[in-house]
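Below sits a lone chain in structure tokens, taken as the form predicted alone.
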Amino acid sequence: MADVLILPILVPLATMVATLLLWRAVWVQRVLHILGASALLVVSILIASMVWEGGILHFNVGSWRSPFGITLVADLFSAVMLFIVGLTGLAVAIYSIGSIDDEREKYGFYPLYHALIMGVSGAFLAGDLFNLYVWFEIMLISSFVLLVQGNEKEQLRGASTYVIINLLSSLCFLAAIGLLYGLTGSLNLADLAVRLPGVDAPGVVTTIAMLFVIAFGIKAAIFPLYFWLPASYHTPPVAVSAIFAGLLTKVGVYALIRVFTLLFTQDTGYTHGLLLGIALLTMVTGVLGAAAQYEFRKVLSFHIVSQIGYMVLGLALFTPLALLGAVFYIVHHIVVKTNLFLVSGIAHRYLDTFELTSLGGLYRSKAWLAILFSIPALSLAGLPPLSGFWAKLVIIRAGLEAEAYIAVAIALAVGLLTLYSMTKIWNEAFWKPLTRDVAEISEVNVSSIASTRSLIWMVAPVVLLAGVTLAIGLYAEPLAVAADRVAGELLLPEAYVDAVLGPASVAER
């Protein structure tokens, strides 16, 4: 049964190879693109249901038993993340059919997209640190090529910053892996969870933990390592920005939560205290950056940074309720942020610009788009009864229970500034009158580019993700129950170790 864990890697790999071999037949590539993304969603639902019913799954690739071989592990945290990858991966795949231009289709957009999805899926299933590193590199290579497709000057500038800072992340990751292997003789996560408590070198362990904070913190875009994100995410096509915004930073957050609940729990006063300070600074600097911007996607990019702060805050508080909030927040944010980027692309199709000062009048001319924007925007700001309200409420309640009153005050203030930024986009893009010059651009743009067929491909996933946001907000209990169970598993890692290594290893702890 555990063989099914290889499918989230094989499905995008097969789709990537098939679209690469059929690169001359664009229409065939499009069909395979949608079929591959749909198959991944089906597989992720299957794995989630198996983990929910039967507990943690693990698969030893090549029949080499843990901790000696490559191990894929799916606990409920991994299963939830895989499901969200399947959902948003399909939504953006559908959107890309109507938005990606012919040149990018010819030069490998579809294979690269599925290589990226494969890297993300592999990272969520990795049961050892070296393979997590390998999946990170696959994500880096595919995302870098997706960033530079088009060869525009702004893209190349943003991609250069992106790749340089991510190479720094890779170096820190490799250094941490080397030190950890030298200290324990293992890189298997479950095996490390058994061995690390017995290591009598607290200073070295803490140093390794800080290297992981830098390595995963760059991927997650935490303070002060986030500057590459707003410099690059607004440069590629919207479909690329959306999948980056939804998934890539969350892989970093996932890795932080994984290692700082499973491995580095010996000195939480220091490590998690440091994470608390980083979380608060990430929230404040991100939202202030968003408030200062007047470009649609730059505002959204800075908001990614500020919202990452809420997720890291849940990890830093390190209580069952806080971790529940962090998991809930990750799921909510992936759906909402992906959708906001997709909406920005539809606005661009009508008015041919992302500059808020040049946008306007969309509420009167496209009221349906205004409604589709308001659902994720208000959810991101945390207004009830949308998904963001419950996510923020749980985090703030966890902060109050932990008597972290300053953190709670900052979280509430950042929420108000997020609402201000969303209101700014609403006023500039949807509410204020449209100027005559922009109206002329709009008519030309709509008639020549945004055909009805392409708009259907673009609008359908926006409606889908808006529906998911409403469903999470109005029926929050199922996700809250799942997040609560994830938090329980994270705080009691014996079940993870038991599933991978066997009960005897748990007795050694």
The other form holds:
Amino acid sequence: MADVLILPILVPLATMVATLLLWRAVWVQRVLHILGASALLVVSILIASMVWEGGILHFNVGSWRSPFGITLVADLFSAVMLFIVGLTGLAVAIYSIGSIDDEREKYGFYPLYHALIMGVSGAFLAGDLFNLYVWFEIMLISSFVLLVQGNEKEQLRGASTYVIINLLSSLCFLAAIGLLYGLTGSLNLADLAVRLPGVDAPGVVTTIAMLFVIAFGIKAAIFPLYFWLPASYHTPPVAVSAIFAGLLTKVGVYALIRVFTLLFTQDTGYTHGLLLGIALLTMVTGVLGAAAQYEFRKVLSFHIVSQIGYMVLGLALFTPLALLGAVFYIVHHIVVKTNLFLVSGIAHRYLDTFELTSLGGLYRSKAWLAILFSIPALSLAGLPPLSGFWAKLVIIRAGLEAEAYIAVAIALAVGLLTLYSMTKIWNEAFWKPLTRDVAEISEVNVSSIASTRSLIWMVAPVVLLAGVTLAIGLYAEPLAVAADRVAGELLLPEAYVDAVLGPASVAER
Amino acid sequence: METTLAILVGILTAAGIYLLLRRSMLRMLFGLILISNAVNILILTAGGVRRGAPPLVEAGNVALGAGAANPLPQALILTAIVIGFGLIAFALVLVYRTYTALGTMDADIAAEKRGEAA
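Can you now output the form predicted together with its partner chain? The one shown was the form predicted alone.
Below: every chain and molecule of the assembly, starting with the one above.
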């Protein structure tokens, strides 16, 4: 039964290998690319329904018993995240068919894409820290290559910052793993959850916790470790930056939430207090950065940073309602942010620029695009009845209940500033008249992108994701119930430990 | 033995951080290599440095006998070395490509050029 847990890793792996073997047959690669992404979505739905019905699943790779071997675990949190990976993975896969240029297709875009997806799904399933490290690295190395593929100057500039900072974060992660192993003699998450409370060295444990904050914080782009993100995310093709924006930072947030609910809960006053400060600074600096930018994807990149702050705020408040909000926010954010990047790509397709000052007139000429943009944009700003409203509402209510009034005030103010910078994009790209000569622009586009058929590939996923946002907004209950169950599971790690190690092994200790 | 190794880890990390703070991207990379070696030794030290019997399970037993060496840190380090090697090789090529494209190894100058472009 639990063998199914290997599938979210095997499906992208098989797709990657198949597309690598068919290196020259680009057409076949495209078909496999879509098939692989669809298969992953089906598998993730299957796992989510199994976890929903039957509780936490775990699978011991090679039949080594749990604390000793490699373990894959899917609790509801992992299952929800996997489902979102399946959904956005497919949406961006469809989009990339219409938008990735021939050069990148020829030089291995499709295998790399699936390597990235494999790393992300693996990270969500990893049941021990070293395994998590390995999946992080798989994800990183494929993101490095995707980031520089095409070899443009701007890409190389962004990439050197991105690569060096991310390598440093991996080293912090590895050092923390080493120290934790020295302290407890185990790396299995469930086993650590049992052993850590018995370790009589609170100072050392907190030090290790801080190393994890640095390591995952760089990946999640929290203050003050986020500057590599706006430096690099606007340089690759839109399909690549969309999947980065949707998934990569959220793997960092996932790891933070996992580690700080399961392992480091002994000294919450210190660790979660620090996370609270970090979360607020992340929100404020991110949104101020966005307000200062005039490039479509740079504005969106800074927004990723500020929204990460809300998720970390949910973790830092550490109440059931706050964790519910954090989970809800992650799901909402992945869908919305991916969608906004995809819309920026369609605008680029028409006017051949990402600079807001040179964009314009899109509302008049392409009203449908303006509507497709406004759905995720307003959702990101948190206007009812869209998904972002519920996400923010829950976080803010949790803040009020925890009597963190300053945090609530800052969160509300940041919401307003988010709306301001979304209005800026709206005014510049869609509302104001186009200042340049349209004939000249359309000539550029005819030569660079072939047909209207490619446009269908690009618009379909945007409509799909906008539909998901609307659905979450208008009928939030299923996701809220799921997020509530996730929050319950996160706050009671005993269930996780029991499922992985077996009830007997807890009694043995 | 542990003390010596711990001091070595400290020296390597300090040297690595010093190099990371340089402006030349190549030196930053050398800094990363030093720190990655420091981390590998850290894992080895944290796992306990001792002589022991080879970690083989004897016929009929299901667990290691007493006094066996601990193979896990070495397995971890081996994996970390392989991954680190791949990443560093990639980063070296990237720094080289950046050098040929931008004509500089200086991270500050590269960043200034980015400012001009934006």
